[in-house]
Amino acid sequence: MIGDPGDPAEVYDGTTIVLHWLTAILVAIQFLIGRTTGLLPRGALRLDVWSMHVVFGFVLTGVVTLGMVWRARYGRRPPPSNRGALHLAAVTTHRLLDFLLLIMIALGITDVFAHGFPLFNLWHFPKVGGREFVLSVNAWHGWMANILAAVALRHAAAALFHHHVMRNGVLLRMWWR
């Protein structure tokens, strides 16, 4: 059980909090774009929306990288909020999210190059590989998006459970002040 969530030693630092929520927002936007853009008719609008997906993907890459470096070097590490199985589940979930984000980003970048993507039809990424490679990478990118979304939703549900059922201040540790 954590102490006073208003105590600076018990909460994450502001940079960690901003990068956490920026990552969450970008992942949600990317998932929605990835799952709905295929419903648009082929043409300029669809290409522009996919281009935004690519741009947001590169922004997400920067945010995730900065977040991991920040947490490792400068971020405040509050004491564990729980002991035993709950602590192990929290640590495992956080490491899994980091791993899935890195895999998703790598697959997304590979997907851009596999397609030779025409960013806003202004600049074309160099094409790497043939049709089978494109289809394979694209499928893996989609599967990873589903897995990442499921784990992220479980993470959010756990935070809400801590906040509304256990009432232990865990969510407040990662909330804006």
Ligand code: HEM
Contents of the next structure:
Amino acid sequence: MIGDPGDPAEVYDGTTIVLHWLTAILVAIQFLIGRTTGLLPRGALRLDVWSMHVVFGFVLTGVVTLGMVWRARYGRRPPPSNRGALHLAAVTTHRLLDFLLLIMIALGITDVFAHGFPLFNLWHFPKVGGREFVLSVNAWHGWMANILAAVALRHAAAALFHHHVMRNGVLLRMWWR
Ligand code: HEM
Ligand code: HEM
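Following the display of the form predicted alone, present the structure of the form predicted together with this ligand.
Full complex below, order starting with the chain above.
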């Protein structure tokens, strides 16, 4: 049975589960900070919140890298939970999420250097490029954040649909037990 907690082959391993939820929580925090910090008045508080975004961004970089290496080399991958078109849709969404995470990380780190970011006003990253470059990298980072949020919401809705409507164990196999 899909997600049978008594059958180890049917559930993800603990490391994959922890790294998946850490990624999800960090992406949610990053999106929230990214979409609200511009509303704060210019000054020390705003810079500190953006600095937290950069710190969490580097933590996310580590978590995503570890997650991908772990899944590829050591992680347990349960058998497909769907067939045919639904299976294709699930796999496409998962690989798209991986791809968008990597793009967001690359754009975020480029954004740090494009700004010559003053981390907590204590340490300045070296600045690369001019004003046009900052604007364009920042715009791409913002657009890709919206696309990632939309795909992640669709992915979460599919997981909840499996759980509450199809009443199978797809969500449980990515859950702590
Ligand atoms: C999936 C994860 C992430 C999300 C959802 C996200 C989201 C956002 C959003 C929505 C903005 C505002 C863009 C705009 O002005 O239109 C932003 C800005 C920014 N992000 Fe991210 N971000 C993520 C990861 C990262 C990473 C990994 C880094 C670097 C380590 C980073 C560094 C920055 C910087 C430097 C800015 C500009 C701050 C400023 O204007 O002073 N972000 N982010
Ligand atoms: C930004 C947020 C999220 C990201 C980036 C993300 C990413 C991923 C990825 C890449 C996989 C595929 C793992 C593999 O290769 O086998 C996956 C699986 C899964 N995710 Fe997420 N996820 C997020 C949020 C969520 C949320 C909010 C839920 C639940 C409401 C959820 C439930 C699941 C489940 C149940 C699976 C296993 C699906 C299966 O085995 O067919 N995810 N997630």
